[in-house]
Structure formats: C-alpha cells, structure tokens
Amino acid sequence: MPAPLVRLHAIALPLLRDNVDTDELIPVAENTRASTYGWGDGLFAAKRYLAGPGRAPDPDFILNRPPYDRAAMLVSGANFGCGSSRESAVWALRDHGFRVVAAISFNETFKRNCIVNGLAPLILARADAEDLVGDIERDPFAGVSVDLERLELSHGSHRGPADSISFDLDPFYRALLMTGQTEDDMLGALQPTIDAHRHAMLAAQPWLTSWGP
C-alpha cells in the first residue's frame, strides 16, 4: 500500500523537456525484475551511467548532481511518460524516492500508473512550469512545497499565498493519494454503502432484475 501523501517539501529536479518517454525513464534492458520493487537504480539508466561495464555515474547528468540527487519531486514538460504502458517507469521513479511529478501534461496510462503506485501527477500550465523551473535553478536548496489538501504548489523561497501555483487533481485520485489507499481498498470500504443502495433500489424497482433484493 502506498504511503499517504498530503504535503511534501522537497528538492525538485528541473527537467523541462517535452515527450520524456518511458524508455528514457526505464530502458528496456532494465526490465529484468519480477518484483515491483527495487527499480530505482534503473531510473534514467541510459543517461545516468557512463558507457562501459559497471554503473559509473555520469557527472554531467542532472540527476547525479547535488542537490538534485536527493530530489523527491520532478518538474517536466508536455506528454510526460509517453511511449509505452510499462508500469516499471513509475516503479523506478517511486523507488528512487520521487513522490510528485509536475508536468504540463501526461500520457494517460502513465498518469494512472502513478496514482495506483502513490506518485502524484500534477498538471501545470506551461508558464507556471517555466517559472517554477527558473526558481528551482536559481535556488535548488529552497525546495518546493506541495499541498494536496489546498491544491497548491510553491517554491521554498516564495511561501506566500500570492506566490503559490494552483493545480487541479481528480477528487477520487486525490483521495487515494492522501489516504494511501488503492482503488480496491476504497471500493471495499464503500461496499456496505453500495450494498445498501443496491438492496434499496431493487426493493423499490424489483422488475430491474429477476433475483429481487
């Protein structure tokens, strides 16, 4: 079960490019595990490590540079997570320590994979994403604050309400992230209400089924 996520203040990785695809996030050669955990080392593997045997970090790749090597949030461009439906792309982000990806838009399958694995996909306007990345690059140590309850995001150096960025998030997905529940958990909790409604409906309209209430 994913850990609940209500508020987060974290170092953010600025990666403001469009069309970051799942093969870049987790190359196909890294897809060798049967478990859904332990994928963090494979994140961005083709860019993160120097060519040759072993996994020598490439110092020029941003994820290897402090403080971005401690990032728990990623800010990117349009169509993030495109290319394939491989869920391991989300597992790699999650296992590396990311809890939030803020982007201009997402591949729909990737976005849903984020939700079921406790990773918040937040949609920003391009101007807001560009402003946020500018703030991060000027002062990465200030971090970025995300509040799912207030649906607000702000750079650590601008905490006032006037400086916050509002985002939208489907209420059902938001509830899953804030409670750390899966869809099955939430439907299970609602089962008595669903059963009561079904029995009441069938009692009032028994012609709807041959089984009755």
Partner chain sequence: MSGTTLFGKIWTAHQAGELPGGRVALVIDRMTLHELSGGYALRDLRAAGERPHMRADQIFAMADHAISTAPDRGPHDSLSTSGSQMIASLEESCAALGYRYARPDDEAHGIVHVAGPEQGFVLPGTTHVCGDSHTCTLGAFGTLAFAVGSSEVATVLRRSALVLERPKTLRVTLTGRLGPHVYAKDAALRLLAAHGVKLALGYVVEFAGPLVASLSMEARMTLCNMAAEMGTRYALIAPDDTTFEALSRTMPASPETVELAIAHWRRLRSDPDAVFERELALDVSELTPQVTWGTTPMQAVGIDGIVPDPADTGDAAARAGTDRALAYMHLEPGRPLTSIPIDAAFIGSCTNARISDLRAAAAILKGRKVADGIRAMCTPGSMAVRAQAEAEGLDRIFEAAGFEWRKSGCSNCAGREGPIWQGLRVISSTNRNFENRQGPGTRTHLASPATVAASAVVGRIADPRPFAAGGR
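Got the form predicted on its own; any chance of the form predicted in complex with its partner chain too?
No partners, no molecules, just the chain.
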C-alpha cells in the first residue's frame, strides 16, 4: 500500500517536452529485473550514463546535476508516459525518489500505473507548466510545494498565494493518493456483487467457458 501523500516540498526536475515515452523512462535493456523494486538506477538509463562499462554518470544529463539529482517531482509536457504500458517506468521514478509528476497530459495506462504506486499525476495548463519551469530554472534550489488538499503548487521563490498554480487531479485519484487506499481493496469489498455478475454472464453466454482447439 503506497504511503499517503497530502503535501510535499521538493526539488523539481524540468523536462518540458511533449511525448516523453516509457522507453525513455526505463529502456528495454533495463526492463528484465526480477523484482518490482530496485529500479531507480535504470531511470533514463540511455541518457544518464556515459558509454562504456561501469555506468559513469554523464555530467551533462540533467538528472545527474545537483540539485536535480535529489528531485522528487518532475514537470513535463503533453502525452507524458506514452508508449509501452510497462509499469517499470513508474517503478523507476518511484525508486529514484519521485512522488509527483506534473504534466500537460498523461497516457492513460501510465497515469493509472502512477496511482497504484502512490505517484501523483498532476495536470497543468501549458502556460502554467512553462511558467513553473521558468521559475525552477531560475532557482532550482528553492524547490516546489505541492498541496493535494488545495490543488495548488507553488515555486519556493513565489511571492504570495496569488502566484500559486492550480492543477487538475481527478477527485477519485486524489482521495486514493491522500489516504493510501487502493482500488484493489474497493473491489474486494464488492467481490460478492462481482461474482454474481460474472456467474450470470457465464450462464447466459455458454461460449465464454471454453476456448481453443
């Protein structure tokens, strides 16, 4: 069960482009670990390390540069997490220490993978994402505050409540993130209803019960 998330003040990693795909977040070569934990080193692996053995960090890659190496929030563009449905893309973000991904829009499967792992997928207007990234780049050390209760975030250098940015987060997902509750548990409570429905369908549609030559 993911730890509840209500408020967070964190260093934010700016990655303001559209269509960041899950192959980039966790490349194929990284994608055969045995466990669902321990994926942090694989995050952005194709960009993050210099060629050759030993995984020497590429000092030019933003994730390797302080303070971004400590980021717990990522800010990006439209269609974030597109491509492969691999949940390991979210595991890599989670295990590197990320709790929040703010983007202009998300791939649906990626967004759901975030929810089950306790990462908050926040939706920003494009102009707000651009402003926020501008603020981060001017003073990355100030960090960004995120408040799921107020649906607001603000850069550490902001001058007052008027400068905060509102974001969109589905109320259902918001409740899950704030409480740590899971959809799986909700379905457990509904299991008798689900089973009744399944059995009625199987009785009415006998072709459902077998398959294959």
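Keep in mind it's a predicted model, so treat the numbers as computed, not measured. Numbering follows the first chain given and starts at 1. Only the largest set of C-alpha atoms that superpose within 1.5 Å between the two forms is called the rigid core.
Undergrad: I62 and V144: same rigid part between these two forms?
TA: Note: I62 and V144 co-assigned to one rigid part.
Undergrad: What is the turn angle of the smaller rigid part between these two forms, given in degrees?
TA: 50 degrees, smaller rigid part against the larger.
Undergrad: Give the rigid core superposed Cα shift of A189 between these two forms, in Å, rounded to one decimal.
TA: Core-aligned C-alpha shift comes out at 6.6 Å.
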